[in-house]
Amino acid sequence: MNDFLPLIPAATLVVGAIVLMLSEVFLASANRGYMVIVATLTSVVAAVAAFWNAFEPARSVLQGYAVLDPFSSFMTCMVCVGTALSGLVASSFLKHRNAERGEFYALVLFAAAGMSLLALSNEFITIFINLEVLSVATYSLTAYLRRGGRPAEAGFKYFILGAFSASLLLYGAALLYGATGVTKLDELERALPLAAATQPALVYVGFGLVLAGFAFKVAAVPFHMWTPDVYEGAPTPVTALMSAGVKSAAFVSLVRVFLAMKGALPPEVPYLLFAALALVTMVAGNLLAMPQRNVKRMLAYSSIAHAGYLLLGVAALFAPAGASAKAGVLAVTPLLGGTAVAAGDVYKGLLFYLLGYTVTTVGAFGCVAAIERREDETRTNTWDLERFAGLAQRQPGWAVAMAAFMLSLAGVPPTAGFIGKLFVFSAAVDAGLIGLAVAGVLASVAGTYYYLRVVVYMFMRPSPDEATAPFRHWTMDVALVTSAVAVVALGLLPGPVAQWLSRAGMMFGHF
């Protein structure tokens, strides 16, 4: 029975998701409210049992092909909070077009199981199996609004890339399995360095098309081509729920999985590789997003920004114990360098700063999406930041919740974005990443110019003579309201979360 644990959040989220389906089914009225009601109180039940794994011993479960610890377990405690969020956003979003249906709830529902059950794999065809679970769920979800081509081409673009990097994962980890003979991460651990030693191709080549795999789906440079037109095809909270959810999930994984591997080869390998990853995607992800008008398109440029400073954090992990023998920005100064100390902190600034991360994303589109107008959809000025002018004039409430929602993605305190970059910069320097460290400051600096450019059009811009009152309802409303005190209170408050996060942190067989 303790073999199941872990399995309860998931088992939970398909449970909601048939009883969504079976009700759309035998429906005998239009009426469709309680469906978002379902979904979140079904996420919210995850959630808390997701909370109450968290206090239980780490150990392997299900023969080895996964794992219970406060790793995954808070994992998938954040991702319900996103499902649920996303989910109060759909609701309003949905329903003004016509479109809210069962079926969406349980996609909906669907993609947070497979995320939830890729935070505790530990065996990599369990890995690609719930990575694929995710991806068919968001996948159908992207291309879920029909009207126009925008919706149809951001999810046949998502599908094929998407089945690309799943590919390259999977080639990969079958050219590990050809070395080693094993798939369980940590059978895999202990037999990679014999295989390096005597089948150094197969490991190097293996290692790194696992690393592609994944760089994909956290959306790192060069692997970011989809996300922009991803991002702005899809219906707005189904974005919202791929920023957060999916992105969180595939870093938890990649973290389980490369330290798992992180013995076989020499350590300036890794964190060379995670370091020059960090440094173009923060870098470019800026530097793609200074340009665009386009709200949705910025944000959707801006995540791939924020998969770089996590992309910091992991590197992180792999500094060698000793000065590098690399000079200039990815040069590692012997601080702390690499002791276990600093890889607690690291474990603490990525989960605080995927935490801070959920809220605030689900909670920028959100904004978004409560400013769209159904009949502006096939248009291409949907999104430009004219639609933001005069916002505090006509909605206050959602003018100032979206003002701290780009105040936290700017890193700007007290915001929980300004706490979880400070833990995750922290991590770095202590491990000795100076030059990087300063490179993500100086590129997190460069990000506020588009962020406030949000807050300025909202706040000291006139609203246009064509702007209409836009679409309210309740559930819209709970979450922005929910996302903005979560936003503020965890920079504000930061203490009681990251003691427990200290515990979270904690990973089987890294403790």
The other form holds:
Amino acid sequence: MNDFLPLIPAATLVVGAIVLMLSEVFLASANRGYMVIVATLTSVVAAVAAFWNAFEPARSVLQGYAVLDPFSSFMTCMVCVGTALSGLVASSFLKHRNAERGEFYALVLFAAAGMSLLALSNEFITIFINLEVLSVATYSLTAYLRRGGRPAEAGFKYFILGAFSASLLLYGAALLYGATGVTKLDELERALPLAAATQPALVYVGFGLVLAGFAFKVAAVPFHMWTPDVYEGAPTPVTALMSAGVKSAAFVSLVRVFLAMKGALPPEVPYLLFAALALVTMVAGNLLAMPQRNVKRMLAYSSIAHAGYLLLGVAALFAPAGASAKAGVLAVTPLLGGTAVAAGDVYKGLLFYLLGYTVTTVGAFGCVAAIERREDETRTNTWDLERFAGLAQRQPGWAVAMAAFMLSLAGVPPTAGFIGKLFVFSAAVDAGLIGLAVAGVLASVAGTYYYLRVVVYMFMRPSPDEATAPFRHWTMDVALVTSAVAVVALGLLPGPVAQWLSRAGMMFGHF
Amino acid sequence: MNSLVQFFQTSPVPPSNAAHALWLIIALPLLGAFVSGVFGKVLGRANTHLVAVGAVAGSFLLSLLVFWVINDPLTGYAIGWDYGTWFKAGSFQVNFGLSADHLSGSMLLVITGVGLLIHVYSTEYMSHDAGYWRFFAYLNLFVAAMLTLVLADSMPLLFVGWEGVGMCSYLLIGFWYDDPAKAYAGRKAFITNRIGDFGFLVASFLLVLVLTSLTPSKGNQVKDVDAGAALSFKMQQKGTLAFAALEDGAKALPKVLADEIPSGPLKGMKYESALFVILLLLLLGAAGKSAQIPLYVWLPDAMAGPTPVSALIHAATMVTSGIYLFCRLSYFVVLSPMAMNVIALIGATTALLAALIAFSQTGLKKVLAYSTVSQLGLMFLGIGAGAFWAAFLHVVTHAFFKACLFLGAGSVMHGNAEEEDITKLGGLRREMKATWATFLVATLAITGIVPLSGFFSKDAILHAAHTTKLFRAGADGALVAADGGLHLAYWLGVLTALCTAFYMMRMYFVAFEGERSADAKVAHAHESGPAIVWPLIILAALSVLAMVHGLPGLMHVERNGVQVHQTLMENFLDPVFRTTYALRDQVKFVQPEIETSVPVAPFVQAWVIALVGGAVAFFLYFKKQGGSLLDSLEPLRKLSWNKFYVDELYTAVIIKPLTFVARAAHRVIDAVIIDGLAVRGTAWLTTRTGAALRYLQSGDAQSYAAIMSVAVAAALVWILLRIA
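Right, and the form predicted together with its partner chain of this protein, after the form predicted alone?
After this comes the whole thing, all chains and molecules, with the earlier chain placed first.
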């Protein structure tokens, strides 16, 4: 029975999804107000169950196909929080468009279940299936609103490119299976050193292809190009879910998979790959976001930049203990006299960053969704900065919340984004990645420009004359207030949460 | 009687409960500030008054309770609570701790008590102002900050309060910010205070270095291992800059005063010179807050704020925080006779200078402002003479009578269409009876007429300055007299007392006696309402009653086998200054006279001085005699009227050159190099790059897939080449 503990959150989500789907069929009343409550409650229950699991000792379950460790449990918890918030945002958004239906929430919950399962999968086939579970759900959510060409285009693009990258991942896993004969990660970890010695080409190519598959999911440059188009085309609440949930789950799985492969390869290979990915992702993400006047697209690019900061943390995990010369800005100069970086700090940093990013990004996309008007769906300037002009006079509460989210994304204290960046960057510096950390800080300085521009528009520009009163629904206010409070609270008092997250150092197999 | 004493010396609640709840005293006005600041406009005038006054009243009741608790001998006359580590960096640690002893307990009562009266007063005084909610929010915030300042049990937390009161003072001076002159006065106060804060901060840093060098550690041999270990323990337990740790640091100092600091950045400096520098820097900090030379110039201008603010912040509480700080750190002061000389001289010079400027001022509040500066100077003279209790007694009595004077001035302005030029008032005695009576009592108190409180506190300071002897350690360890500065300061102090009597009585005669001036704005003044009058009456009564604390010979204690006389306040503060007195008697740098009987002659002398000063004013301004004498003194009057041109001097010597350098730097470095090249250049470059990269983002799924494939292929080729 204990083996099924880690499945409880996912099972809860699936049950909730089925209930919602069936209710759409059998309770065909016009009033669907209960749906958002069911969806939110389901997510919250799942979050609580996951939080509970985080205090279980780390162990392998279900015959080694999955693990129960604080790292994945916390991740699941965050995904569920993100899902609950996105669900609240979606309710208001869909109600405004007369599009609130059970299958939407069901798909959201299925996606969340996929993320939760992905976080704890410890075997390649399981990983692939769960990745597809969440991907298929998000593909269809992207095209959920069928008005106009934009959602369909986005959904189709996402589907094609997603399938392409999934095939890369699957192919890489197959090559690794060919080299070692196993698919479970812990067995792979034992078998890989021998295989790397005998069949290096197979192992390395497999490694590279798996990395490419994950890089697509976390939207690392140059596998990022789908992101702005899909994020812009998808209904805004779905975008929130994608940037908060999908990315987080993919990161957890990525860390798990590559830690298993770490021992078999020369240390600088994975490090250099991750470091290079981090560097180009951070720089390109920020540079691309800069000229954007479209706030939704800007946030999409910003999510790429944030993936870069997270990759910086991942690179710190793979930093070789000795100094490696001639790598330029990627050079490792250990400050701590060559001692290995405390992996626990990196896990904690990644989780805190993801938590902060989840609440911030859901809130930010929530604000975008809140001021988005139904009439604008087909226009090109739907999300133009102009739409935010004078928001502080029209909707002071929303403007303040949006300002908090922007500051958090920019990494300004006292917000969750600042603390997350602090944890990740300091872990990177401890690991000796000074050049990379400096590049990251510089990139985030450049990022401040486009985040603050939104604040400037909201507070210092006059309201356009044709501005109409936005559609208000209590769910939106609940979501925005919750995320804004969480962003500031995590920034002011990171202590307790950081304390919990430091349990993530007990990641299964990699204490 | 005994049972009554017993009753008041028994804590009504368990002391630890009271200690744990100390934060509530601060939290109440903070909450009040939040409510009136955020919801005040919505709540309306009456509700805001209720919230603001209620918050301070609650704080006052709690302070009374705390005061009662710390009178219990079982508490050791002090309670405190450590709420845990606030922040920590390496071995430097700061705890969030609050504590109340007799010193901070008395301050608590003054702040919340006088504060409450002034809040009540303000409800009527500000009754026509549209910004009432802002006013009460700031005022409550000020009370909270001031309470933090006195309740803090470490330098960093005290500094939080210190900055908080500075900020509130700035906000309230510039309360009517649409008048540029008033906004400027606010900025002037703030910037001047920041100069003082610089001294405070540097002093704190130096204290950390000095204390750390006293603790035994690897590579640091200390002379007094036991004291060093005790200090080290306290620093870890309570925080590096906790007052408990500083006290232990002071205890470790006497044995090493003439030694060189063995380690750290201050290596090679003598402990006594380090201590001297620290005290001077603290004096700079205190000079900023408490308006002493050279930083006193902001206080007179601070009268731009509403009058209740002048009464609460710029007379009763905030400006005395410098004296409070030195009382807190008195254990360092008695170890440095040179610093004491400097403190006494600065205080006395300020006192006299301000008194001379007050001679010719015609603004009601201006005179009071300079008189505040002058009285604060006297308090510093008390610190310099080692009579900490006397300085603090003057803080308390001054809080009562000066608040009464300011509020009286406010009442006068309220009833005379905001007229504050005393030459355009006159004859108020008949028109504003209550204001007149209370104002007269407070004037007599500050003048130093027996038996009002001001007489005793001022005289205690001057007496201590007269009789205390200062010594310093000579080359061979013998004590050498070093009280030249203090002696000079004493005479300056006596002169100040004479001047005080003169200018206060001058103001009183011109404004309240005689005929109503022909230039008056309104023909007849009207008396203010009860919310203004009652605080005046209570404060006037307190100005009289507070003399109990200063009555000589009330308490008898045995000290070193000799029966000595003490005043109530001195006796009351004994537990606070336990370490100070122990150190004083150990190093013998400060040798006060031992009072075995009550000396009468100094009292007579002080009384005569006050009478003479008052009499001169009486003849000049009431009897209008000696007009020719006044005319011949016209150049001197002009000098005093122009405040000895100190502001102009500062403008010419400091502000103008600074502005010039700043302008030049702005034009060249900022506008051209930073803005032009660095900022615009970088921004241009990055946006261009971003815009160029955008062309890759074609929106075409096939090209996306192609780019991905190329990237994968490149990575694979790189890897394969690497292993091949």
